[in-house]
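Next up: a single chain in structure tokens, the form predicted on its own.
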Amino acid sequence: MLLKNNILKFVLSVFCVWSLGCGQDSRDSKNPKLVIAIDATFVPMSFLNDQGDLDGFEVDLIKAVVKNAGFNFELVNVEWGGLFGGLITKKFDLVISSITILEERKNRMAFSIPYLQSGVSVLVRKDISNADSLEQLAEIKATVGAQINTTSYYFLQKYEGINIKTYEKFGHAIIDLANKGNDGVVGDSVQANYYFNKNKELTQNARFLGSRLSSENYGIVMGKGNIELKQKIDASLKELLKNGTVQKLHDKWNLGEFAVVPSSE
């Protein structure tokens, strides 16, 4: 009778602690941890710093809108290349990593309102002379850089004089055109306006054709079924506009004149 009493005891004690265990995933499925992606090569928006930290504006940003909206969150380190098809596949959340809101995204994905606007500008070498914009730069076969599969890549291939150099990320380009392995660089605007300021050697060698060449407007990128979740991030995103969190990150990652944080309404 004593071993069943214990054998008894043992079973109850088990069944207790599973018990707790489940009541604890209840909790958490009501407060998820969202998977948000991040591709860190783009400084300042996200970038790993000297401590190897994930850093920058959109660092800063996506950690604000998804606290305010309640959620916990990790944070992972992603290729441009991987962003999206992860998303597609469910294993991440949220993405940011300035990507464009466009319509034919919108097939396959969601996006937040928006949280800045930027654009596309165009870096070229000094010693080019004769040449003012893309079409003059068409005209005498330059070859220009740009990132894979971004919207600068997608904006240069309207331009069918230019010979296209891809590069997996956009500091590549721009070593290469600091070192005339190409005759100028597509980026966007804020990236392009960053690189040119820290880099003496750019800003010697190099300059800018106009300002900024087209507007686009960035948003925070989902799973396109996941209704509840965008009307949360859009709600916590549009507070964040309109208390003057989002301008406070604009200005203390200095992102220039060519961004600029969209009204709240």
Contents of the next structure:
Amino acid sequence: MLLKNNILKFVLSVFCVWSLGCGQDSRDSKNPKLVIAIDATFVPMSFLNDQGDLDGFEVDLIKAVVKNAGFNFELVNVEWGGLFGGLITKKFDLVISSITILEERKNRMAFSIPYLQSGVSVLVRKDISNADSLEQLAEIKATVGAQINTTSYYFLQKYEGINIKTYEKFGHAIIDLANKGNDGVVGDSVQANYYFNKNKELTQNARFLGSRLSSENYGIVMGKGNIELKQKIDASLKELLKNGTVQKLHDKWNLGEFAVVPSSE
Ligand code: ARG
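Can you give me the structure for the form predicted in complex with ligand ARG, which would complement the form predicted on its own we have just seen?
What follows is the entire complex, opening with the chain shown before.
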């Protein structure tokens, strides 16, 4: 009886170890599959369409880049706040989510060559008529919203006097603006323009302060140290920049003058 029990325990434990191993190693098998994280709350770059599938400029782009590089892949929808942590702890292999290439970020992760040039734009309530610049918004101690830990947020930190209101999602900052919960919002220009046109309240009650106020490059993000992956992604992206694929997607998603496809040279 005792022997039988021990055999059973042994068989069970071998099975557990084996199945655990399978789960962990599936990504290292002969046919490597890249896990790609993307934040689906940033229309028209990435969002869930009516069928509940990931869709948008960056979804199309990353599929084209990894297929062209010969990888299998799986897309996972991860919120902005979880993207960098998941990459660093190797839950995902790649992240694409309108992420600006910044020197500080390069200490923790690797970036591909740029796939888009964009920048920040500022939306202000129309009834705040005495401010036509961020300096003036600072003077009147305005409350301006931005998504936390984004370049928009860092941009606002340069203006002493502005009361920064942070949001987990860019869309929430926009809804708050429409409800007069803040005086203005800073965001990536493509997305700010999209939400501005989409939300009737905003179109009527808000205005842009100038146009694009900064120049930033978006890159695909990878773990540091995977040089082979970076080389493959860069080579594939370079080819798609050169053969016009990226520009075609820019046209398909109507990114207009708010974002520019970098030259492939
Ligand atoms: N480009 C900005 C940055 O890198 C904002 C990115 C926000 N992306 C997003 N999917 N919510 O900081």
